[in-house]
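What follows is a single chain, given as structure tokens, in the form predicted alone.
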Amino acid sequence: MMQFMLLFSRQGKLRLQKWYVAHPDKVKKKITRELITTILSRKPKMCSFLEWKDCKIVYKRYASLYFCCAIEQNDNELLTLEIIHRYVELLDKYFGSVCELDIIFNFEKAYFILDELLVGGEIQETSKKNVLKAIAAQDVLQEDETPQGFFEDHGLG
């Protein structure tokens, strides 16, 4: 089972975090800081797997973002790399060549896509098509909930 997933930039800025195991905020911050520092200090040609405390860390860099997951000792690192890649593919399909700014300004969509893919740290849906259908349905619902003239009617447009 996945313990958590972190997305951070080459500058060490945390862009997204999803925790599947409960930790106090102070511990989360410590873990995040420690892992970001460790991963950013590694050379590009080094292995993407680390033994860390009582779990394994699997990470992959795509453009300016690092995708980092903590998994249990008996979990498969290659499967975790595939999950990371599937998430990146879904982000790419949704945003059309995803970049760091897409994650920053549309973080709720990034979380929604992740939640469609993983639930409780376990893969929920392996089909990209099904995940994209769910996202499209959510977008339609969201559009239906926002009345067209709302902002103009309230002097905000």
Given for the second form:
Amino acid sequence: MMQFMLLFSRQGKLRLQKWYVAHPDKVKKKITRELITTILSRKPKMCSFLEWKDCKIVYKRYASLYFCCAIEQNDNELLTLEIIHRYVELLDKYFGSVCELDIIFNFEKAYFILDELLVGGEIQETSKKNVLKAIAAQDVLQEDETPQGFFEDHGLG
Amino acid sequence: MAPVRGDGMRGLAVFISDIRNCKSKEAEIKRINKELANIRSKFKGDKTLDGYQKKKYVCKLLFIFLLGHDIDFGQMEAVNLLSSNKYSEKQIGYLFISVLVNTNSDLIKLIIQSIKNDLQSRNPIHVNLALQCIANIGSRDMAEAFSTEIPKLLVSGDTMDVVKQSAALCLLRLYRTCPDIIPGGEWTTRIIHLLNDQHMGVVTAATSLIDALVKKNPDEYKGCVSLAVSRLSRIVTASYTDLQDYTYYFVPAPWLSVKLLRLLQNYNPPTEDPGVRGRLNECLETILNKAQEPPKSKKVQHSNAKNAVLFEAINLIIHNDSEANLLVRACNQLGQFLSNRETNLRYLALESMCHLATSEFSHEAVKKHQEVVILSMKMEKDVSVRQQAVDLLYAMCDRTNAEEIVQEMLNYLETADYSIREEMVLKVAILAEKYATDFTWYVDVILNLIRIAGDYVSEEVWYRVIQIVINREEVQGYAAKTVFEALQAPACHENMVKVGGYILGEFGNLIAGDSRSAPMVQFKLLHSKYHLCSSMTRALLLSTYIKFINLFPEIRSTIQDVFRQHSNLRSADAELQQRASEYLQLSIVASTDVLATVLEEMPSFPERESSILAVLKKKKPGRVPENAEIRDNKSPVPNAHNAHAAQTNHTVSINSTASSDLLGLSTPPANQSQTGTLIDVLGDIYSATNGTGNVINNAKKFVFKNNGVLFENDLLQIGVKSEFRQNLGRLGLYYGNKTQTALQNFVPTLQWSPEDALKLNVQIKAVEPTLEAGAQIQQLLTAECIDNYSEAPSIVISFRVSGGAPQKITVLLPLTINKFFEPTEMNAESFFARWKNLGGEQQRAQRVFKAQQPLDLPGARNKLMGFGMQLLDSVDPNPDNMVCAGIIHTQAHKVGCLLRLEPNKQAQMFRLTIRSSLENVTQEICNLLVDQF
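What would the structure be for the form predicted in complex with the partner chain, rather than the form predicted alone?
Below, the chain from earlier opens the complete complex, with every other chain and molecule after it.
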């Protein structure tokens, strides 16, 4: 079972965090800080896996973003790399060649997509087509709503 | 302007841009505070706030939270959004709740109601949103509220596939919090049969669930094995076009394959049925065959997915450990990976081979790769890969290759990374001992270890070499000669001085015949190191010197001069002073015969398992490759070391002057207390985050333990060490100043009324009124229990931080009456006889209370063991129930006391019954234990 997933930039800024086990905020911050420092100090050709406390860390860099997952001793490292890759593919397809900014400005969407891929730290749907279908269905529901916000934001509401 | 999609909230995008444009951290905080104030006033004042605005503000709060700021409002507004009829508002509400609402919030009832409504929805998207939220929170409340709905959703024929997938994983999440949520009986079959579902996504999700259920109840779920094998068989024989979108980079359903292979690792053997076993072996062979086929794509995703399945198959082969053919094939496959250009594959292959090395079928096959593995240890660029190579060398080592592997590891140690040195030292020490046919080789290896990596040689390692030398006569002369030579190096490690000092003290006479190592030469050599050493080593050397007086009477007067020099104020350390003056007196007063008796050669150590192995296991729990024969290899452990282990684990005596001091192996008291406190501080830091702000008050925990951190805030840390015997207790309080300035007017006073003091007499020593920055002082308390009493004294510490306001801290002392317990062992018969005798109204007390979450029986047992009573196994017919017996010692009485603690797993409750001969004691013990489990 995946314990958590973190997305952070090369500058060490946290972009997304998803916790599948409960920790107090203080502990989460500590873990995050520690891992960001550890991973950023690693060189490109190094192994993507590391032992950390009683978990295994699996990470991969995509452009300016690091994706980092903590999994349990029994979990499969290589396939965790591919969970990351599938997530990146989904983001890419949804945003149309995704970049860090997309995730910053649409962080809620990044969460929704992740929730379709993983539930409770386990893979829910591995088919790219099916996940995108689910997200598209959500978007359709949204577009049915009146675009009230546009008027509000322009002082016309 | 940043990219925003159709439904985007412009206000949010503007805010995010603002934050990104902030030039400094201060500017960012300012902007955030402005926004927080704005949102707060909107939420408070503006009654007309519509759904869109709430959504926007809630979203901003989320963003602020994700930047690392604390958010303490907005929950109510988010909960309102849950019942919105606009999907996007509902979705944001759920997101906020998942990320930010803590599980014991007052709002949980409202949240559960909204989730209930959405679960009823006809729209699967709403149902899934609700299920994902339950899984994200995963609390006990959720488990209780939805324990009937979710299993129904999972197996009902009307449920859509997407919902089934979420329901399976949601149920798994709740099962992890609350294992009794899973219905048994006919549900078992229905859940197992999800493995046959048409929809691959449903099967994948269900397999995760079944894997967890099988772990708890393997027999009930046994039926899953044949279904899993069939499913696996269909996948591995499928072509990559068969499974359409479930094929990932030309690999058919890698996630499902891996999960099925994992599921099958829960059984050993996986099945009794020869047909099923045959099909499983075919699957495993097919996977191994496919690994040899040329890749269908150059993409790393293809090779990762393919190899993920392969590695999992190898895990299963290792787990079954029965098919020699498969094991050897697996080993050859991994051998190929050792020289793959992908670092990840090399890493995993080394790791996996470690397990193969422990199987009798593949041990020899692994050994063929020794050269490559040694190269990996030396040449890999990534330290974690080198580490794996070291682990594998350790696992593949046996009598035939031990000398070579140990030599290679020693060579590598000279340049090894600091991070893995300590572990390597342990491994070399273990291997050298285990496979030594000639113990002179063993002595050379350990002395080399100290020479090369002295800083990383832990006490266990050098204790061990001494034990072995003492127990093996044939090596003693060689050891004495070798340490003598090693000590001649101009700079030698302190650990070398310790080993040298000890061995020469015992066996220096064996080399004294040679004029180059005559008694005086030996003494001068050792004493030339004395001033460079820590007090612990000096203490050891003083013991060596007194042994020299016995061995070599001719240098007695020289040594007495040294004792004289160190028996007074020139020796700053009290322990050294004491040793020097006692040894001096001994050498003057005692006759030669008496001296010879007192300082007789150390007796052999009892043969026991190596303690070094335990250290290694502790360092890397679950990751020490079993080196198959290691358990059979019994060897000696010194008593002094037992004492040491006991000290770190249990009671650290405050100023121990135990008889083992003569050995010189126990650390002087001053050091003990420092290391002890440090360990406790580290030990407590994780569990202590429940306090308000930064204040940690562990008083309640001390009912079950005697040592550790009692209290901590930003200014002060209070550590405790205590020991009790009969009705007497001794308590050391360690006050540590955590600030950069001195604490003034530092006065701890005891709060314990004169009446109470007639029952528990506590004496406290005064301390210096100034506690310097970063310093620690110790205060001693003695306690004498005269009669039974309730509660416990407190200590009130008043002080002033220079320039600051006066501070006052009150902490309950761990002097509860249970500390005066003496555990009593008894059999079931006498237990029940006493239990019956103590049946009077005043003698019994019973309380029922809710268990802490989750109900933790081993934890409860541990606590009871720390409580002071004897935990009696096989007295109560129900193995979950715990019964204890003990006697409280007061000066006035001895009070016998019995305890029974019965867990009720369904209700998550405990029932506690206490019986004792004194009503007050019965009540007090009950009060101390209620709500603690």
